[in-house]
Amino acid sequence: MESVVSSGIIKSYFDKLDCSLKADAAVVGGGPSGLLAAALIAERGYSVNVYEKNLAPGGGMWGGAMMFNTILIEESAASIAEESGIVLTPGDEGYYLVDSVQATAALINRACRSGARIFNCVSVEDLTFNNNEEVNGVVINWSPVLQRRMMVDPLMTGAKAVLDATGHPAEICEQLTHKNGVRLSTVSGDVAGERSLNVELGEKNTVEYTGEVYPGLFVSGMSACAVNGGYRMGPVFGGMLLSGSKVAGQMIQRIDKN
């Protein structure tokens, strides 16, 4: 029985890994904007890999506000939330109250049901380029390997569009600019870093700054704010959903061009 269990897991996982070596889209970071973007792209019939360095996808949405597991979603994002299976309770001034655990689970479920391939405990440590200096894939390794700074070579997976949805650190954009000296489509050409918290402007900036910052590389969610110098958001997640929806459409356009 033990060998049957192990064999089934190994064969299933490596089949998934083998199929993922080339994909239409690679989403780095399984937070709310990344999960929604992955789901929307996969629902259109495109292949999508999601790489989440932690054990559980979901980003900071699980924790609510200071571990009070309630968050807010604006009315402008209510339809996206309901389509994703998130339960909304009317609040004040155009906001809905949401159980953060239920909302996170709903987004993970939508991404899984869409056919997106989620790889948890897998980190993206670098990017790959083609001859035209466009991002065309990611370099992956087990998260514990990187956490322990073990000298273990990675693997590479191709993608027609890559999304940095790593949140506040904007890890992928930082790697790109630090290692290659390239200029992003920001005012400074570099990662500006996010500004201090402003709930209203943070929500607007999250959506406004979502988009392609280098050929083949997109940003969403808090990565969009960090790269472009936007304000930090509070425990309001409508902007995250609107950002994920916006970037999905942009990435599909690039995939179709390629």
Ligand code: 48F
The other form holds:
Amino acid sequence: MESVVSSGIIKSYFDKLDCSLKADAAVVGGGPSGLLAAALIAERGYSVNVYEKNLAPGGGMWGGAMMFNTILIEESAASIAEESGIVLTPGDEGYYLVDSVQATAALINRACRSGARIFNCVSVEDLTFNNNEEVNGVVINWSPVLQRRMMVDPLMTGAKAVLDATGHPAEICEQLTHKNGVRLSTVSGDVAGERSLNVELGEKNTVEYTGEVYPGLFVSGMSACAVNGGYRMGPVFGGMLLSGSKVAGQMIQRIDKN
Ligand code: 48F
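Let me have the form predicted together with the named molecule next, following on from the form predicted alone.
Complete assembly follows, chain above in first position.
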């Protein structure tokens, strides 16, 4: 029996890994914006890989604010939240109150059910280029390898569209600019870094700055704010869902063209 258990796991994982080597989309970071983007792209029939460096996807959504596990979602994102299975309770001033654990679990569930391949404990440590003109894949490694600074070479997987959904650090955009000196189509041409907290402007910035910042490379959620110098917005999550939805549409357009 022991060998049946091990063999089932190994075959299933390696099948998934093998199928992921050439995907339509690669989503780096399993926070709310990345999970929703992955689900929406996969639900349209495209192949999607999600790489999440931690054991559990969900990013900064689980803990609510200061670990009080309630978050807020505004009216403009209510329909996306509900269609994702998030339970909304009306609060004040047009905001809904949401159990952050239920909401995070609902987004993970939607992404898993969409057919997106989720690789947890896997970090994206770099990008690949096509003639230095467009991003066409990601460079992956086990998170513990990177955490322990082991000298182990990575693997590469191809994608027609790559999403930096790594949240506040905008790690993939940082890699692209620092290693290659390229200019992004952001406000400064570089990774500006996010501004201090302003709920209203932060929500607005997250959505308006969502998009393609270099051929083949897109940003969503807090990465979109971070690369463009947008405001941080705190425990309000409607902008993350609207951003994930917006970037999914843009990535599908690029995938269709390629
Ligand atoms: O930060 P995060 O939740 O991303 P988001 O979609 O949402 C932001 C909100 O949660 C919150 C907020 C709302 O007011 O400010 O912070 O922008 O999730 C980012 C995910 O990316 C993973 C990280 O572990 C987290 O789960 N991640 C970061 N870098 C890498 C990565 C990497 N290099 N490779 C793989 N995963």
